[in-house]
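The data below hold one chain only, encoded as structure tokens and taken in the form predicted alone.
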Amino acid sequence: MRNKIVLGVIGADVHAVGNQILNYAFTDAGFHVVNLGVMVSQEEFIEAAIESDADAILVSSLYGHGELDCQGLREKCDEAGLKDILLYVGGNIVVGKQPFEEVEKRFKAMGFDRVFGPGTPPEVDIAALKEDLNWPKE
């Protein structure tokens, strides 16, 4: 069975290249990807996750305002009946240069299961998701 994920670039961000790279990488790794593209609202992520019965929502952001755009997403997922859905976020998700450990701590406090910094290779995300979804070892 293929695990389903919802992928998109949150907020007013229009950076499409990274989104396409992740779409290809996750599809190639055996995931069924619902790719929402760019400029995706929290509500669109949630609606797509419900419609597709997704196991995870992967939020990408490159324009630096991901922290603002992601606030409250976990709570909205919970309210929509998605209490068990995995939430991942990655990219250039904060304004300016900040220690990644601090950024990761803030996003985890917002309810994200995994946080990935700028330039993280897709293989790292894929391995983490397979681990979190208890895929059989290859």
Contents of the next structure:
Amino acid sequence: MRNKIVLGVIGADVHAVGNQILNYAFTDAGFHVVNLGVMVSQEEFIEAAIESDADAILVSSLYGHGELDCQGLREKCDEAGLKDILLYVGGNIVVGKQPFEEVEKRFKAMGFDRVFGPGTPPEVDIAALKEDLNWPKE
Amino acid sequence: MRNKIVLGVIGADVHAVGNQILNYAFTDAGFHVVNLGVMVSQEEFIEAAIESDADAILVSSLYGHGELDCQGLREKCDEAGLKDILLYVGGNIVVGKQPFEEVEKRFKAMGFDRVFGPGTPPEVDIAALKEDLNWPKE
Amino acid sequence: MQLTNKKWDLDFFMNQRQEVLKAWPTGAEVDLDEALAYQAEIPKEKRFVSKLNEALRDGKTLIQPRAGVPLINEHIVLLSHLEQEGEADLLPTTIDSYTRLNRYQDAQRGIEESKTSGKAMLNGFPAVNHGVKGCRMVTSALKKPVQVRHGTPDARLLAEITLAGGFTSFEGGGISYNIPYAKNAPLQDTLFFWQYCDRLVGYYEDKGISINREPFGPLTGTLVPPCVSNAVAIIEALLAAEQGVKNITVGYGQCGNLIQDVAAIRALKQQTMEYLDRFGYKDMEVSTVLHQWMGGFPADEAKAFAVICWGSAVAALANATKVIVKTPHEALGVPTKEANAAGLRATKQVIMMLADQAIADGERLEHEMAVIREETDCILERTLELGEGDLAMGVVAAFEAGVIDVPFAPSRYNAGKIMPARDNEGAVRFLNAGRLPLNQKLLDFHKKKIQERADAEHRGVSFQMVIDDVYAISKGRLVGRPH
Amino acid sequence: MQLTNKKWDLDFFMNQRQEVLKAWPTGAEVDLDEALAYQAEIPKEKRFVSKLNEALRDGKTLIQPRAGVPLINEHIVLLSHLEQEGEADLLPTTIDSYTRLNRYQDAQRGIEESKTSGKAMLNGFPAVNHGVKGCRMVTSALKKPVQVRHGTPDARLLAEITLAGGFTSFEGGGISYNIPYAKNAPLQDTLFFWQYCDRLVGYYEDKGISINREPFGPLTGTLVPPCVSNAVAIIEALLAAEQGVKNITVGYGQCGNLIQDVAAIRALKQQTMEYLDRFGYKDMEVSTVLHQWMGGFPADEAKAFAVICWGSAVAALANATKVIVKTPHEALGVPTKEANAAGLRATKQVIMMLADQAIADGERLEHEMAVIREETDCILERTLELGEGDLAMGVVAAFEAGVIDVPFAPSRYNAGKIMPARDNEGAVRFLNAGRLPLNQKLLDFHKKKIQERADAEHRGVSFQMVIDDVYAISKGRLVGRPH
Ligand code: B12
Ligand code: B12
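Return the structure block for the form predicted together with its partner chain; the form predicted alone was the one displayed.
Below is the entire complex, every chain and molecule, led by the chain shown above.
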């Protein structure tokens, strides 16, 4: 079963609460979680994904600099040979309250497979990832 | 000096607080006030204006039925010989929050000389009336 | 006939009904047996009485909006929105002002003009004109219990139609729906009309259908001293109980000072039960309602939210059984359904955050309760004396004598001699107690409290304080300080 | 060099300054004498210290937003809006996250991209990049005092530039701007960096320019037990005082239970003064700040208003000197200026309605204060012991030993052993006190309190409670009850 994920909060972001909760919730749901915590660079995400042979990278960004911090992550994954790795991003990923559709479009254009808005509960993330990783329906 | 006014709350409206305050404030400002209180019919306004030889009628409506209650007041004044009597209306004169400009237009079309929105403080009403009655500038 | 506080005998009541139902064609739709059968089918979770009793048991505070528009479908849409988007626990149907004055012809004009103009031309739902069928369309479309809220001095026909129409609670009373809502209605008459309403509810009760009754607590909503509104609420509870009402919600309009408000709600509950007990009414169920600030609101919506939330906090801390919710549009006009739901959601959030909390008790709260209880006793005892034991007659005499006196009331049957003003902490006191039968100790207390404020403000005690206080909350504070 | 809690001698400080100012070109703009002269010209009503002292004297609660955008003109427009439309008493300048980590190059990129895209690409105002002149453009354009608010472990250059730039207050501390805001910053380093900042303020103070300092009270903002944040605030006040700071605002993030919150603010003020006194710091001016709920907010704006208003009520009832205000956009992102002003106006309305009121005192409040005081003493005494009398060294050792421990902190220098959860009334207690040096009586108290809740919820004590509590307020209640 594909269940290995790398989790972390990108950039200079220190919002630790959601990360700790996601770690707990994904582990509880049967995933093998490599949690990098907060203030994680793109390079650290990629290294960890290679090392753990991950199926997905889950990037959190809360503090507003998500757009700057995420630029180029997909390209770097490609270069590192993580060809079709799933990339999710979630949290408060832009500065301010912006229409979610536009934000989603911008991040999808950057190469993210799924984009989650503020306050998405873990159930939703978990269901989505199970689907994308072709877990059998319960 | 033209300073005689008739004051009252029109229709089935029982909002008494503003009326009592207006009575106090206009009297204090040097007007001679005939206060009819609440639940005043168009006929009562007109009778009182004739009897007291009033210079202006100040109609309050708070409860939302102002538009129904005020229809035809100007015409009845004309018929009663109160040819150019000043007609003011103020309070929460329509149902709900509506753009003030439109409301003002509708009430001016009904023959009111001035229309005051919700929560207008007495100073403003008094200044306007003094101007319309040509009181000497202070 | 002579007004007395005695349960109407059934024949007399049934005779009266014949007259009442003739006042407008829809009266003919009311068939009491059929209505009882209809009410008996309404499930528990849609009944006011069971919801309130549940909340009482669990120490919860329920939330309820005010809302009413002229047309049936629009009204259903509105109430559905409030139960879904507003998370309302209890629903209202606010009646328009023409209906309140039995001007059904004018209400009809309002319905027609609302249809043609596409704008609401009435400030509420004209239930009598819509009749029993119209009311049932409303009450059956919703998941939550629905109450009739109005301000009708003579609500006999309205009560007949709405109870047959599936409403399970009816607001009002012979004093509280007269003095603040009418100019020329004699108290004898309105007390009699409300004996009718209470007798009707008592009849339903006798047949096993329990209907909630709620005297209107806040009266004129503007600086009403707690003892005045509590005295009226207790009287109306007693009058209702005599006619057979069993489930009563006594109400109070937030004054603004936390300690005074909590004390008032607690005293209200205690004294209502004590007086009901004293006069021998058994098996009574008494709940309480706090109305968020009923006086002038700030026009700014953010500030209006603040007033709403502070009222919610007080309701929760006082552990009122329910709270009546204002909206961010309050100062401007009848709210949109969105604004109404927003007021409810804000209220719900506060109530839930405070659900498990209580105010710190202490001496100041005890003292405030003692003051309110003593004042209320003074008024009630004197009222009973004036009626020579008959409460209904006592009420008429008490208003005539200024023994009960409501500030800013439009009614000519109200003495209008008292003048309330806030003290230095914002509690509502008497600047002038008029002819209220308070004892010297109490009068001295009020005098001292008002003087403290005057000293703090470096001005003399005067009517200007009252005016300043009337505007204060709408201008962004509680006590109307100079400049 | 060895970290000790001793006032830096002037030469050492001046040497350090040379290095610090080189970190970014704008450092060269700082001329200390010229800065002193510039500060001396700032009138009283634009100075933090005088506003706070005035509020302390009059028992008032001032209101202050958070706000910062990348570009100077936009930032001025924003703050002007907040002082006019928001009725703010005190103004902030919130610094962006790159600057907070001394990544001035990235901040520069953010400035450029904000200019070209027309969107704010930074989450705050990059004051270092804008330099002394840029800061003065901001502070001189406003009528109210302006404070630097950030979260910067190494804020030395930021302090130099902003104080020279006309700011009259500086938030932060070696613990409070490290543990919640950094992952890898050793406490030795950040304590040292903040001695620098405090020494700089002390230098201004010595020259007659009084600058307010404010340790960041709420830490991670999420279920931080009062004794933890109070202990940190008191330590930072002591460390600041040693370097010559005279005017300190100690802070606390609302937990949500009224009695606990009022008790915490009162205990904080008392103990700060007592400890300052015990260590011989004279002529200290101590004010307090309450932060409206700092954890996850509800996304719905009406509910967010409710959280804001309840925080305001607590600030007023606790008589905090100021309150830091959230906005109805909190859950979604950096607020628009309109949303920010709305939060302020709601807060102002609550504060003013409660300005003249106090909470009813009583046993429960007394007891809660006694608990917080005793816990805080336990932590502080053990910290001093570990430092063998030196507070700075004690802090490093205390964090290592888990004697001070902040829940949900990102820092690897934080033990992360404690687990907070709410009790049945919503007060924050220890589900697991980790290695905090609480005595058995206190531990038993917490255990009892958590057990009460578990019993009421018919479930065992578990980590699920903590998770439920983390989400509770954003889901519309205080205590995270099951289902
Ligand atoms: C207190 C109050 C009541 C009390 C009134 C007690 C009494 N007898 O006086 C009670 C609870 C009984 C009540 C009842 C009702 N009310 Co009412 N009430 C209010 C409230 C909260 C305050 C009114 C007040 O006293 N303000 C303080 C005084 C000083 O201000 P004012 O009345 O606005 O008057 C000032 C100015 O408007 C101006 N002004 C007034 N008239 C005029 C005229 C002229 C010519 C000029 C120049 C100026 C001027 O000067 C006055 C002095 O400063 C308002 C909402 C608000 N404003 O916050 C609703 C409000 C007026 N009520 C309303 C309604 C609908 C009702 C009810 C139908 C239903 C109900 N909610 O129960 C009944 C109506 C009964 C009836 N037949 O009239 C609506 C009206 C809606 C609309 N127009 O769209 C309002 C706006 C609330 C709302 N948003 O829904 N109400
Ligand atoms: C607590 C908090 C803080 C604490 C953080 C303590 C800590 N170290 O953890 C403190 C006070 C230190 C702080 C600091 C700052 N904060 Co802050 N903070 C918050 C707050 C109030 C709650 C965050 C939280 O813990 N939520 C609870 C957890 C459980 O939810 P969550 O974090 O949203 O995560 C959940 C979901 O989003 C989702 N999720 C998250 N990531 C991902 C990823 C994937 C792939 C998926 C599928 C799902 C997912 O699942 C999580 C679990 O349910 C939020 C606003 C809010 N949400 O109410 C602001 C907020 C995130 N902060 C903000 C800002 C700007 C800052 C600061 C820059 C400035 C400041 N205000 O001081 C600094 C940043 C410092 C830095 N370098 O990062 C902004 C971000 C603005 C934006 N994006 O436009 C917010 C939105 C507040 C606001 N409206 O201004 N903050």
